[in-house]
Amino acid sequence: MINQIQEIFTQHFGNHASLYASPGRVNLIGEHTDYNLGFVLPGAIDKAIYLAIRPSESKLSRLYSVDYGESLTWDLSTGTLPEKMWARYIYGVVQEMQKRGARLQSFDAVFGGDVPLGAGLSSSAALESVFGFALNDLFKAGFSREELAKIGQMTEHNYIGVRCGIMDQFASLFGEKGKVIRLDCRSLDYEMEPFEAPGCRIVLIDSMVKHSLASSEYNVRRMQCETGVATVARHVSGVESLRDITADMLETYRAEMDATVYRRCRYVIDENQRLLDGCDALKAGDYETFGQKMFGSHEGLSKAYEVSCPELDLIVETARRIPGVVGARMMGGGFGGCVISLVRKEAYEPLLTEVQERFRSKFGETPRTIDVTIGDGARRL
């Protein structure tokens, strides 16, 4: 994929690219979490958006997407919404660096990838995170990585219309081989854990289901949470979000709140506390313990939180009957999407085997499986 993107810009641009790539990522533990300002555990990944790009005396700045086939050439100075989608991710990092102060020329410049898309592997951070790194570094603008990853957030929010969270921008720029990270949604404060997993691999098993309910149930559960919080704000000074209500003052407050809210606020609670044994787990190589909190989470998502679907407790149900499947649970916002797996080597075969046939058999479809190691965060090649 490098070269392929080297010869494109060659043969568009000339010489001289300056090469870059920032990671897709997957998250081990802490689904739903991040809004509700507790902690979650992302990795980066091994498959990247990787790009190609260089300095421009011209007024215009000519981008390429070998992934769509498409051109496009603008003026950094005009502030118009590019039509294409994907410009926009790279038109709204232009902007919000931009808005920091940054003076920034333009550039000439061919991007592709290998984050498999529709997998929830976040390839739209990738995209975002590497033209933020590649720009910072081209022209010497100063941000540093956390100030990248939220540039990346705030270019969804105020150009694709996304209110998403920083978990995805801030594991492709900060990621590192061999370690996933503890980050504090309230704080963004964080954590490097080990995360070598010897004798094992990670899978992930696209439930080939497309998330439909995904955007409107995560608004509903985000409001429960915000009613469970609010029902112990009126008894307990100091509290502003789940991240400040113990397990024992929601048993306390519970009988005042809806049977569904206490379940959500309860499914939230636990998983911030499985996170941090999860990460206790790391620190002593104990990935037996760390797989049955992923087992854990996932038991909390699809009976607490009710987020998952069908297809997704299948494949987590049939992992979990596989010797030396260690961890398994979806991941994501829920209601389609993978489930990641973390998976001894003799166990590799028979985990894919088994929830083949038993998925073809019940939904009459072979699901896509997808193998990552954790790797390096945005950088230049």
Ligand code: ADP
Contents of the next structure:
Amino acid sequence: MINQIQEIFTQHFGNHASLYASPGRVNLIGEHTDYNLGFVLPGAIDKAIYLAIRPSESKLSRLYSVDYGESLTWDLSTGTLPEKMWARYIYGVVQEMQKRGARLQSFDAVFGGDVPLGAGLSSSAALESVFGFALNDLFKAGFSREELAKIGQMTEHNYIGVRCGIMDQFASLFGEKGKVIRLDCRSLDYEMEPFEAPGCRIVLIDSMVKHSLASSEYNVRRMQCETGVATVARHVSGVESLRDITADMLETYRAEMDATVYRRCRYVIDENQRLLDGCDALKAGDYETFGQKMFGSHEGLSKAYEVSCPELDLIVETARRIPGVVGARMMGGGFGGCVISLVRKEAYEPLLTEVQERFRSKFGETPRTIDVTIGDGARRL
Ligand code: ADP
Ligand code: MG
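The form predicted alone done, now the form predicted together with this ligand:
Let us now look at the entire complex, which starts with that chain.
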């Protein structure tokens, strides 16, 4: 892939390009916990956006997107948002870096990658991170990886209109092969946890359902969580988020809550605990227990948090019945997107065959599958 990008750079702009990569990500467990200031457990994957880039003496920067077959020339010193969506991410990163005092020169760049777009693997964070990382390195802007993650996040907020958390950019920048990142969304402290899973594969099965309900229901869930927090906060000082509420505290004030609010809050509290218990299991090399936490996460998302859909449920229910499937759960905000599964190698074919058959007979479509491994974060090649 990188050779192809480099070759295209040479054809367009000549020699002496520097090469960079930054990956997409998966999240193994910890869903809808980020905005409740809990924990998430993402890992970078072996699919990335690759970039060939060289500083330019010209006033204009030149960009070429291999995957769209489109190019753009642009004056970094002007503030007009590009028309093309892919260019807005790069434009946003440049603006956010300049806003924080970076002095960037013009550049010529060719980029492309193999992170599937819009599948929940965060191709957009990979794109922001590879440009942030490369420009930081080339022009000695001096930002830390954490600052680069914020630059990517603010690009989504300010130039794309997606009010995302920081997990995706964080994973793309901090990822390491054979490790996942336990990120505390309250403090932004993080710890690398081992994730070798010997004899296992990670496979994503795409429900092919578009998240049409996701943003409206997302807002409803946020409000329900806030309502639960407010109820407990009336009795207990210092309670500001679900992170500050234990299962026992929630049970104590359960009678004062609407049943739905209770179930939403309980899910979030339990999900944080599942994640922490799952990390203990990873440290002990106990992937069976970790997998059970993944199944538990799905159960909670489907029944208590109610953000799944029949397609996702069918995939997970099918996976659960196949010996050698260690764990499976919907990944992302819900109402569509992918199921992430951890499977023993010998169960991989049976899983795909069974899921595809059942899915086809019920929904008339064959779900796409995407194989991933846990790989390294942003880097110069
Ligand atoms: P995802 O869940 O993959 O992050 P998004 O909708 O947030 O989905 O981001 C996808 C967008 O990011 C694309 O529409 C495109 O503008 C940009 N993008 C992602 N990958 C590439 C790529 N390889 N080349 C150009 N643009 C890309
Ligand atoms: Mg995205």
